[in-house]
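A single chain, nothing else alongside it, follows as structure tokens in the form predicted on its own.
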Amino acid sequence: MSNLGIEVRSLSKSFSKRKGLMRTRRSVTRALADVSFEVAVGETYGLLGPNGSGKSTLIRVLSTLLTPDEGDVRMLGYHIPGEEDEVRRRVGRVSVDAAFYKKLSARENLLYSALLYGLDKAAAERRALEILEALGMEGEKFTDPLEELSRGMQQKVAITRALLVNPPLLLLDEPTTGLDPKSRRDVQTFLEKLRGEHGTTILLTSHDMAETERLCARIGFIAGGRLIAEGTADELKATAGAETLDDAFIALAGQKLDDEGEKRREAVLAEA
């Protein structure tokens, strides 16, 4: 059996949009383009990358949300396509931007995804007040619509959702934008008991160099959609002759994090 959780070999994926007043122009947007790299099972592997560099678009080809147009990809020896079912059952997925029944409570949100899974329901509300209360939220929240709580609160809720079946496989896609510093680090932490005591696969994308530093054993630098350097922290500074992570993404991209040339990229992904 392989020890990898993820397998990517040679993937791109492309978006079209039409164009022009009578919309008869068609342009095409390359979001990523021959990506290969790959996790071993309990690793927590980082994407470092800018708004609309292709990190988004990659955590949901490997969540099957997507299908790759080109390449091989392998999720703890699953083929997307062709396996879909099997890789859902067995990985969770945080997203920036999570959907939610936001007139539900965050308990009703919670439980109606446990029994999705055919989760026992007491089981399940055990299960989410733990996980919530080692994130930092307070009990009382736990029966509050979603519309009421914060960004953040929101954001603790999406994490929960993921980990209430305690899947093998994480895919994080910036899972702690909007969280406060302290909730932040309760995140950071959680995440490092979870692949301590489970042997967790983690794939996080983030443009927090702290984050991905403190968390990820090996680190990918991603760039208008390709993958252009990976390697530990220090073996990525090395290569560039930098003192920090951030310096090294620069000196090896040819950009900084906050380009809004890729935020304004990344929004027209996001119409295609």
Contents of the next structure:
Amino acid sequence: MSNLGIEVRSLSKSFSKRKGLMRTRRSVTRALADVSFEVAVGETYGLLGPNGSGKSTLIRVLSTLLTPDEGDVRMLGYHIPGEEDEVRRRVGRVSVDAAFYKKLSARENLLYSALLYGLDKAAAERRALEILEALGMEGEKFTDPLEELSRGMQQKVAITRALLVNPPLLLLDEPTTGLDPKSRRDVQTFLEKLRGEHGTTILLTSHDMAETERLCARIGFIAGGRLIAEGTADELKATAGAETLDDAFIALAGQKLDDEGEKRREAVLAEA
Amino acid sequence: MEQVLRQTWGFLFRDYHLTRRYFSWVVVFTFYAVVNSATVVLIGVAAGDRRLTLTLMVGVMLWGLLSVVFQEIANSITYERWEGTLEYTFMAPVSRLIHLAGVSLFSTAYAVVRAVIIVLGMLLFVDIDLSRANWPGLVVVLAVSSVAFIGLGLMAAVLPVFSPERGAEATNIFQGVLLLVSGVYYDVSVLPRWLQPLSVVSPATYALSACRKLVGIGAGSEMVAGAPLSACAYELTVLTLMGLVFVPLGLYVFALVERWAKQTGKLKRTG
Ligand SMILES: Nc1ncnc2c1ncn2[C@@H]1O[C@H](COP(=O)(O)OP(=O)(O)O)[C@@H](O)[C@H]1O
Ligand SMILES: [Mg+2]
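Mind giving me the form predicted in complex with the partner chain, seeing as the form predicted on its own was just shown?
Shown next: the complete complex, the earlier chain at its head.
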């Protein structure tokens, strides 16, 4: 079979919302429109796009939290929709927001997750401490309620949760957004090591140019739910005739990468 | 098999630690429940009516158990949505059956402990002889009716997926209606005629009727010894059937809404 970690073909996903006083108008957001790309096993692929471009939606489809409207997704050969159970066993995900029980400690949150994946508790605890140490988090915070940890540390716990099960596929949705520079470097160094040592297939979304360029072999530009360009950083710069990745994005997407104003691109398609 | 046990244990582990971390709230709620129960039962004492006192006591005990079973299960998804962990629970390789079984197991254990504390607490305030009650029979009825309430809880649990706030509101309204129509502290015959049909579909109605017999509340004002379980055959049959229908129905409704949520993007914390 192929050695593809992630295979996405003509993927589309829309959300509709009822609007207006009587909730009779329907506005439809096309979060993903005909997206296709591949990530080889062991490769780190970066998705760069501004807020609202559909990055998180894509990650959610790949982690079986959203059903695609159209298209075919294969994760290590397993289909979505159809083989979600197989996919779930093989995927770890880190999202921007640290989604934890805030009163529970890192230990309790992590062991809960480990048990859901069927891991042995004692082994999981040892591994959790190893990963946290590698990420540069002190062990004594392990039993403090998560709400008492800084955002940087919470994100390290989130990464630990994703890695605890040693997943062959890792989906990272802006894992370093909002982190202090040291935590950001810790995380980036760790990811480089992970790819080198475990051959993990990683899909990373970001709107941080430098990070993407440092970590990812190939990069896709996403804007308005469409994958508008793809290649190595150098290829993208050459295609756009630009000096930097930033300029390449502006040239190809016609918008800036960190443009908050572009957040909502809702097309009112149907009015009833 | 080991996998299944670990996963079930995962939910018990989580809920145990959540209870531990919110323990001061658990103490406060339990204190309130004990005091509230005592004040209800003291109405019977003040009236000098042993039959009324016992009826109120049965109501307090039963509602203390069943409403907590229902509430804990119904709120489990709400908690997850508030915390934002719902997506992570749903993307774990756990069957919904194990997930909900784990939640139901903990909720029921928690409710049993609460109910025992309420009964013991009540006995501090009210001097009443319960030695003639059919205790093994009561345990059977409570166990069977808990299953029916687990089913109701499962159906309510999925409501917050539609909307966290509306879901929690609907759960409370539903629980209030159950309290009203089941005749927890009175016979359902005192309800307005138009409400009485609703009492027929509430499992609590049958649980109450059975428990009153087992505790020894007869038809007249005289006190009798607790009836044998065979006297509750009708109630037990209805409760068993309700459990057999409500639990699979609850799981089915849950699965339907989960599928819908994945199509419409409702699992996300916001939106
Ligand atoms: N669950 C959802 N319900 C409704 N709309 C959504 C949902 N998730 C995303 N969207 C919309 O889809 C678009 C893409 O969002 P998202 O995938 O979160 O982008 P990004 O992660 O790149 O910021 C946005 O317009 C957003 O409002
Ligand atoms: Mg996002």
